[in-house]
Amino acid sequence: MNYWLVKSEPDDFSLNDLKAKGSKGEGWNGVRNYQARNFMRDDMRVGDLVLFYHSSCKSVGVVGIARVVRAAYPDPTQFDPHSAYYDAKATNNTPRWYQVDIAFESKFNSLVSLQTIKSHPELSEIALITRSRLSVMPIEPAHFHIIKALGSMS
């Protein structure tokens, strides 16, 4: 199992929206940084959890739990110019974005804040602070241990 970190504005897509879409989850679209892509599309797997960040907002931090339940395949926002994630470069034969859909695993009983996860040493080399820009990063088990274990204290 592999274990992921992923970011999302609120305002725009939140945990419980997340939540609200049940087991079958959504489509984590709309990504248009190639690294980014290239985890989603070469590296997750049905059943690895992902860390939900809440990010541009005023209560910055991990609020919770996601599992991916489908692989990659062609993110659909690429191919249609009403959309804001279009490419004009991308075709049905030759796409060159990808996503994967995550479900709700669960909610954490208190947000681990950006400021929690910098204090602690122990997650010092954590690809949200080395690699802070990316939207989608993989996270060491140890890592996801230990934010699971502070999101868990109430």
Given for the second form:
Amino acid sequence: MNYWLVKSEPDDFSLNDLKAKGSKGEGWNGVRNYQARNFMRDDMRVGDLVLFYHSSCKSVGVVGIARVVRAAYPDPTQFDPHSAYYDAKATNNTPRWYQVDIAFESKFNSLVSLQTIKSHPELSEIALITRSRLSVMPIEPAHFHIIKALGSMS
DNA sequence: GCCAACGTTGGC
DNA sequence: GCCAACGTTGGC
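The form predicted in complex with the DNA, contrasted with the form predicted on its own above:
Up next: the whole complex, starting with the chain shown before.
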């Protein structure tokens, strides 16, 4: 099993929004970064756990956990001329962008803030900190569990 | 709203 | 293939 972290702007799509989607979850569409795409397309498996991070908002940090419920398939928004994510260079035979489906798993008792992660000696070098502007990234199991434990404190 | 980081595009 | 220009992300 692999562990991941995804970023989302809660004004756009929050963990509560994901929870409202139920067990079928939501297609994680709109990722237009090759490295993030490759992680989803090549390495994400059904059952993998995903830290859900809220970015560009008042309280930035990890708010809970999601689960991969469908492995990678072509992101349909790339074919839709009316979508903000439309890509004229993508065709049905040669899709460029992929998505997975993720579903709500749990919400933390307390936010694990970016500041907390930065100041934690074992977490300060994770990809969230060292790789700016990457919205889908792997996380070491040990780091996943530290963040989960921090979020479980009340 | 500012701006640093940095991935992508396109001219050459 | 280089690299300047440009656009986006995302913290503050």
